[in-house]
Amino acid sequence: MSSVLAPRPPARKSFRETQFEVREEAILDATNRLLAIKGYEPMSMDDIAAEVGVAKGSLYKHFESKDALVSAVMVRLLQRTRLALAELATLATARERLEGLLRWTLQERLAGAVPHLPSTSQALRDSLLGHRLYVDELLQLSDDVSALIRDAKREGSLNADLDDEFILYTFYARSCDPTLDFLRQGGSIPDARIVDQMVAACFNGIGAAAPAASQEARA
C-alpha cells in the first residue's frame, strides 16, 4: 500500500464567508454604477450603501474609506480590460486585437459597466497613485497595450511616424471620449453604429481618402 497521503481538497467555504464575498461583489457593483452616474466626488458611502440596500456601517467591514473602495473598483476594472484583451489573443493582428479592446471598452461604457475615468477627478487621480496594486496593473495594462503597438507599427498597419506613447494616449482618450455619451444621449444613431463608427474613426481618421487623379496630381 503506498504511504503517499492523497492530497486534500480544497475547505469549504462557510456560508458566512460565502455571504461576506457576494455582498462585497455587490459593494463593488454598486460603487461601480455610481461612478458611472455621478462620478468620485458626488458619490458618497451613503449613496453606496443605499444602492446595496445596507446599513452604512457595513460598507466599513469591507473598505476602510470611500477611496479604498472607489479603488477596488478601478482594479477590478483593469483586470476585467486585461482579461479581455487576453481573450482577443485568437484574432489575427495586432491591429484587430487593438480594435477589438477599444470595441470591448466602448460596449462596457454603454452598459453602464465603466466607471467615470480617473482623468476627471484630480482627487481621484491622487488617490489611485498611491494605490500600489492600481499602479501596478495600470502598468502592466499599458505595457501590453503598448507592446501590441509596436508589433501593428511592425506589420504596416500603424502610421510608424507617430510615436508610440502618442498612440497609446490617443486609444485611452478614445475609450473615454465623451462623444459615446453624447451621441447616445442623441438617440438618433444606434449603440452598435455609434461603437463601429468611433473605433473606425480612431484606426482610420474621418478624412476621406483623395481620389486617384488629385493623388497623381500632387505627385
Contents of the next structure:
Number of protein chains: 2
Amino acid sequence: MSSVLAPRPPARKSFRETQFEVREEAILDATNRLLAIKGYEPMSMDDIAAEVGVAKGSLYKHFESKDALVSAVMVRLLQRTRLALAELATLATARERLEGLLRWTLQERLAGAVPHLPSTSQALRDSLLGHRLYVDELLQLSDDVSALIRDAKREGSLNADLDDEFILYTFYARSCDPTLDFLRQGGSIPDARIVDQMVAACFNGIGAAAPAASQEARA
Amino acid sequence: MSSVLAPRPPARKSFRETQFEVREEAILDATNRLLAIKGYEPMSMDDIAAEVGVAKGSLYKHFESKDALVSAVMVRLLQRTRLALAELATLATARERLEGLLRWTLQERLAGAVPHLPSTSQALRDSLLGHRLYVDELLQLSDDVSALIRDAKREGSLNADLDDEFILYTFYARSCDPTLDFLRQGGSIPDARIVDQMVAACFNGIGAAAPAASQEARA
DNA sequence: GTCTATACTGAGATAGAC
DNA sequence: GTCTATCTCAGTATAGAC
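Show the same protein again, this time as the form predicted in complex with the DNA rather than the form predicted alone.
Expanding to the full complex; the earlier chain stays at the top.
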C-alpha cells in the first residue's frame, strides 16, 4: 500500500513481464514459420496457437487480430532488413551493397524466414497498408534502397536505361522470387548454388554476357 | 419415336448446347478476371456467380467444385500459352522465341489474364497438382520451354554457367513477376515501357552491360 | 439447367471461470 | 493472462421447386 505512490525505477522488468515478452517473440516466430509454409489465408489462428503451444484465446491478449499479428511479423522483418543493410555499409560500392542485401534476404528465406511478400496475397497487401507502423518501415527501407540504386547508377554499375522505380520493384521481386522455393523443393541444386545463380541472374540476366557472334551467321 | 434408333449426325449442336458452352466460357472468363484481381482464397463462389450474373448453385452444374473450376481456368491458360509458343516458331532463334513468349505472357497479364501463378498460393498449387489435366499441360509446356532453353544455350545466347532447371523456373517466375502489377498500379511508367524493361531485365539483368572501369579506380 | 433456400464446416473473435 | 467453451459469420456445397 505504502509503495503505491513511490516512483518505481522503470529499469528492472518483472519476471512476468519478461515471460510475456518471451512468449510474444515465440508467437511471432511461429507465425513467421507458418506464413512461410502455408501463406496468409490458409494459416489459421488455430494453426498458430498449436505451433506455439498456447490457447487460441491467449493470442488475442497479445495481438488484437490476425492482421495485426501478421503485420507485427512483417514490421520485425523490415526492421531486421534495414539493420542488415546498415551492416553492409562497410562494403565499398553501392552495387556490392545491393548484391549483399539481396543475398542476405535469400539466405534468410532459406533459413525459414517469410519473403517480404507484398506479392503473395492481394488481401494481405491491403491489410498491411492499413497498419501505420508497417507502412512507415516499408517507406524507410524503400528510401534506403532507392538511394543505393541512385548511387549505383552514378557508379555506372547499374543499367542507366532502366527507370529507378523499375529497378526498385524488381529488386523487391527478386527478394521474394518463388524460384528459390521451386528449386529448393526440386532438390537437384545445392542451396548455395541457388543463391549464387539468383543473384547473378538478377544483375546480369539469364542471357549470355556477350552477344554470340554465331547468331549473325545463322540468319 | 421412330427416330430414336436412327443414328443422328453429331455435327450440329442444339441451341441449348451452344448456350451451355457460351455460359461456360463466361464462367471461365469471370473466374480468370477475379482470380487476377483478388487471388485464389479470397475469391468466393458468390463473387464468381455475381460476376457472371448467374445463381451460385448453377456453377456446380458446370464444375463440381471451386478447385475444379480454377483448374479449368489454368488449363485453358496453359493451352493458350502453348498455342502462342507454336506461333512463335517462325522466329529465327531460340532466344527470340523465348523473349517473344515472355513478352506475350506479360501482355496477356496487362490485358487482364491471371498469371501462370504456381507462385501465388501454396494451397492452390497443392490443389492444382491433384488435377491430371493441369499437370499434363504443365509438363508439356515445361518440355517445350526446356527444349528452347537447350537450343538457346547451343546458340550461345543464354548464360552457360546457369543450370537449365534454374533458367526454366526463372523464366516462369518472370512471367508471374509482381513487378508488373506494382508498376502498373504506380502509374508513372507506360505499359509498353514496363514490358520492355521486364524483358530486358530478364535476359540482361539490372546491372550495367559492361563492368564500369571507374569502379576499379574507386577502390 | 437454373433458380431460391439451406445444410454444414471452418475460422476469427469473444466470454467467463480460474 | 491463460484456459475452455461459445458466438458469429462467411463460404462451399447441396436440395428441391419450377
